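Let's start with one chain on its own, the form predicted alone, as structure tokens.
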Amino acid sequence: MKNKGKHTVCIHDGEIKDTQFGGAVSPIFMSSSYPFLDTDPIRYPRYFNTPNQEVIAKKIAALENAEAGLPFASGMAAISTTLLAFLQKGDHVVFQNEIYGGAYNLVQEEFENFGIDYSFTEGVEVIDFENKIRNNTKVIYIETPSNPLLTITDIKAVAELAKKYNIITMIDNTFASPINQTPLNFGIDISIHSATKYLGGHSDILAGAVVGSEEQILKIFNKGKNLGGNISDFMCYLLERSIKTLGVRIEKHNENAQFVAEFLNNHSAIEKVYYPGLQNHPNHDIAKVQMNGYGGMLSFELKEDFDAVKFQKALKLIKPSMSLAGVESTILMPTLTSHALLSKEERNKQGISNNLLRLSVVIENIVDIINDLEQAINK
């Protein structure tokens, strides 16, 4: 079937028929040892190509439109695999200056020690992007909608000026997952997410992925072999179980969401909400044109006499939890988790305050979610 809906994709695209038993969901292939004589491929997991580990390249492959895929066993796998493909020493990369803080760390600790030179933009602006190009820039590295400010950066704007310079786009689409957001529609090469995000859905799963051409695959296979950093057959299968789901778990994170987001940024308790899904969001706009719907992640920040602390102790349903998008609604200060290791004015200048809060709204019952955030603030 050609041009099939996103849930069907989620649902069918790259399954193994179980030809033995007829079973509806596709076999787990735990083997690490498979034959090399007279078999074309020679399969081995590091090598990103047990059947399992293929069922997930071309789900996701097909979920952005793209040729090809490949499943990493977390998203800093991915991201620094498929940075390290593209950029070797004496090369150069512009970042968005909103990245995740795992992401954001490792250029700080180690792209030194590579030989890799690297800038970060001033804003998200076309101009702020240009600004940083040199002649020896190879890459340019986006996150729409960003992490923990939800940011939303010109998807089309960045693609068309990397091409007009030769420049590979790399772009973190995990907030968004392939359900709201497309990039290569938009002209970006490769799309990577942390699979154990909206991906997983269940808070059970580490993985990461990557998309983008053929030639740009095989280009981060021949990296990935070498640093080894390949996803279990286990957690393949776990993720392909995920994704069947997909496509109405999002529909019902944006849902829940916007309403949240319109919620908060209504209440006298709250100095700011960061949702692109507010028409008083600097970027909506374009986040209307390049986005099906906006997510479940959201951040805001209390007002100054609030306590962040206490108020996440106060809440009895949302967990203060590290991680996002499972089943179940979870918030996190990005000064103590996911940007706590960058120095407090490096948090300042992207704009995290001490009294800034996550949240990632999921599929509870939209009134539970309000009560609990309401009573939290009353107490």
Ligand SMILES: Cc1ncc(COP(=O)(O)O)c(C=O)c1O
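As the structure is a prediction and not an experimental result, all values here were calculated from the model. Residue numbers count along the first chain shown, from 1. Rigid core: the largest C-alpha set superposing within 1.5 Å between the two forms. What changes on going to the form predicted in complex with the named molecule:
With the core held fixed between these two forms, residue 58 has its Cα displaced by under 2 Å.
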The other form holds:
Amino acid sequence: MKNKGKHTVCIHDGEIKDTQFGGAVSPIFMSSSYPFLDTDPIRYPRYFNTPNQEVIAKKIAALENAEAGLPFASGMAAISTTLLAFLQKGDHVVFQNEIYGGAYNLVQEEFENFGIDYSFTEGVEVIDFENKIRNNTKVIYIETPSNPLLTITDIKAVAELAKKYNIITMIDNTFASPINQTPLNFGIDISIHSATKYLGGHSDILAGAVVGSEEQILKIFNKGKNLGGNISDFMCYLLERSIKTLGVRIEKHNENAQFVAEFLNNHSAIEKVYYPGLQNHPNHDIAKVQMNGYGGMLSFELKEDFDAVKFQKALKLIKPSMSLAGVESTILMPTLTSHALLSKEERNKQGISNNLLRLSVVIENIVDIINDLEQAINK
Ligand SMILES: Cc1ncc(COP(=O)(O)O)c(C=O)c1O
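For comparison with the form predicted alone, would you give the structure of this protein in the form predicted in complex with the named molecule?
Next comes the full complex, this chain leading.
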């Protein structure tokens, strides 16, 4: 069936037919041993090719309009393997200034040991990326919407710039999910996910995924089988089950987060709201072009006379949590968690204040989410 809708792809692409019993869902194959005589190993979990691993590879590739995909044991396994597949000693990579804290740590703590040089941009305009390109730049890596300030980078513009210089582009597409954003359609080479977040969606999976062309995925496969960040078949089974409802979950996340963003934006206790779906977001026009929906993540700053720690403690329904994108709404203070290791000056430079809170708005009834925020503000 050609040109299927995304919900149909979520449910059916890649699925394994149960030819033995005719069951409705893909069976789970836990075997790590398959027939082998004197040719290359046919199937082996570290070769990314067990039946359940292949389900995820096909489904995620179909969702992002890519030729091929690979599942990983975590988002960080996907990010590190993909970067190392395209970067060698003596190469240089340009990172967007705002990227996920774990990816930032990987770069800061490991890249010097590998002899890989890197630069972070000053901002997210095309010129900010172009300013950092050198003769040995092999990769440009972006994240949009970014964590935690929901900054929007113009995907098509960055992809066009990179093509001009023959540079590979990678995006962390976790916050958008493949339902809200398909970066390959805008010229990006490789899209990466922490599947622990929206793809998993129920706070019970650690996983990652990468999609790209056959040629690029082969390169990542070759690095991946050496590094060994492979996902188990049981996780693949859970992930397949989760992705079946990805489309409906994301539609509800989009709707609820837009409502909460507008509520906070008009609230006298709130200094600022960061959400790409708001007209006053500085890159709302770009988001409108490259996103199908604005996602479930938003950040906001309480006015100075409020105490963000007390506010968090007063919440009853919304839980403080490092993670996001489950079915229960969660909140986090970047200064105490993801950005705790940065100096105050660095945080100020990035616009991360003490009263900034990152909220993952999910699928509880919207009235309950709003009531919880309101009662905590009043306290
Ligand atoms: C945007 C983003 N990318 C990557 C990761 C890393 O994913 P994982 O925790 O699955 O390794 C995270 C985790 O929070 C994330 O939020």
